[in-house]
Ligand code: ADP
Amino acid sequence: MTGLTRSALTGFAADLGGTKTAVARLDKGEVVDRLVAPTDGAADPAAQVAVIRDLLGQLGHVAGAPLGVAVAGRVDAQGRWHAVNHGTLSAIRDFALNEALVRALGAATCLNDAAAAALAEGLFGAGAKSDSFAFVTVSTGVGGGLVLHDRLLSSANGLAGHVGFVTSRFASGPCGSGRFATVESIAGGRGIAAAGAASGRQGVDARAVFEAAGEGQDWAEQIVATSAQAIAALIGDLTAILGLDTVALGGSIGLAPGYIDRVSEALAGEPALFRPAVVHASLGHDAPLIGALASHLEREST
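Would you pass me the chain only, in the form predicted on its own?
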């Protein structure tokens, strides 16, 4: 995508996540108007598209206006939408998302939300000066995207960039992906909550575990440290495969106070060759919106 500048990003974008759906109007790369609504995780895909359409209409979108749509889950090369964790979006199963968006809204491009964020960060944010960049989001789950020489790494099945499904030596339990012992199962919010329950603290969520760790409680400190160690090991593995020079952490956990320091401390145990620069993602909740529109404009230009 060499040559696409942020100032060229004028149009609309949507970001459908497990808890909220955001839509935005962008002008010259900046979000100038935004609406947010709760996501109904049990709604069927047609209803999810209808919510996006109605919200965009409130921002002045007209059929055919440039539009990029980022969604939680896997989006394959045919624009079909598949949930990778049915506990988040329970009704999403092999839905022709791109076709539905075109029928409802005119021209549109869809992709995974973490991939969209990775593209934005890689081109215009924390990875703008990187040749081999990874974005890793650590929140309820663990996701990401890979931007190599200014191009988002993609695959026909839409799985490329789902880095949380890599196995981890720190994990042993099941993952929502159907795999076992993955990074997501130990490092993400669901995994942290499960570790808290396994320690005898029933009903705690990731936020409560982090608060307890901040108070110096050993059980919580160990859980948070293990999460950071799993992410550090993932960074080392990705660097061995892709020769990364920069990794940006995002997500509610990835951006939590002190978390990046824990990851960097754990990564210090790796040989220097496997230690890329680890930085905070810089575009915040705008990243999936910016990346989705950038993906659409790049597709339209080819």
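Owing to the predicted nature of the structure, the values given are computational and were not obtained by experimental measurement. Numbering follows the first chain given and starts at 1. Compared with the form predicted in complex with this ligand:
- Rigid-part membership between the two forms: Gly251 and Asp218 are grouped together, as judged by which of the two superpositions better fits each C-alpha.
- Remark: the rigid domain rotation between the two forms, smaller part against larger, is 14°, computed from C-alpha superpositions.
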Second form
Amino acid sequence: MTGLTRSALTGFAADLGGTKTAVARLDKGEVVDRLVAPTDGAADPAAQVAVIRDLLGQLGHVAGAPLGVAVAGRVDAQGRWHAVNHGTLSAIRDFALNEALVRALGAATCLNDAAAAALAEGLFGAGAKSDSFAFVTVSTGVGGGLVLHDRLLSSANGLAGHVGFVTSRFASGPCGSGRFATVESIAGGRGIAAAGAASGRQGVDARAVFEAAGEGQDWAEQIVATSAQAIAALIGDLTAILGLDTVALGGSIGLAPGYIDRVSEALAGEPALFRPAVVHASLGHDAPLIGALASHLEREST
Ligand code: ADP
Ligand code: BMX
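Now show me the form predicted in complex with this ligand; what you just gave was the form predicted on its own.
Okay, now the whole complex, with that chain kicking things off.
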């Protein structure tokens, strides 16, 4: 993909997801300091940039230090930021993110959060030995990044890899993207919370549904199982299109204890040809941070 080594990754990174915003200082490829704050999904983009700037300031970032910023939503070739799911980030519409970051922080490269994680896993993690690799995050939404022949698939509009917006036979409701019956609407954290509410548990979040499933409560068990089945079907579909050999799962749901086993169990019903290796993201929650800084350093070196 690039000659970049992990030990060359010294600098700063941010990862703005639909639920939490993390910033980190990295030294030789390791996260050595980190802060996490809740994401305000209704905040305007300038306010989101201000939060990132303030958090980075607390970690000792100085203007112009190497910085990669991963965000939920698509980032187009001009560095403009657009939510795809407007239910998650309601005020992000065609914002000049790269310009704003450079103004506020001196230097920065921005890209989609799942694309950043895919880059990191493809370079240094679960996809390093793969020829056809997908990273899938099951988090607030369901996102992805595709690394084919050692190249992260990208498109000028920044939509490439948004695998959560394909339709699913397990889904039947609306999606904040404007599409219907998407994988994200049934398998992601917001979809799981919505299913909890539909079963009469108003105000539960996905974590609470997982806790209830862990206690053996049937209603929650069913919701978690459906999420995992939808992700398994997505993996089979992506494999049919791309010939995947390896898929890494990330995000707080993808990494939650037992979730990957449910996905693997559901995938076992597919013919062998449609069953790639399914593993955890080996960089865990650090993957988007590591990938964001890698993307910045890669861009600076060209
Ligand atoms: P983001 O989407 O901001 O990147 P996460 O990867 O933490 O953040 O995903 C957030 C989603 O994961 C929320 O829906 C939250 O309820 C859910 N979640 C957080 N922790 C857990 C957990 N331990 N088990 C299951 N779900 C979790
Ligand atoms: C959604 C979409 C993707 C993002 C993915 C994971 C928005 C706001 N988000 O599919 O761009 O990569 O969720 O994001 O359109 P997270 O918030 O779950 O980490």
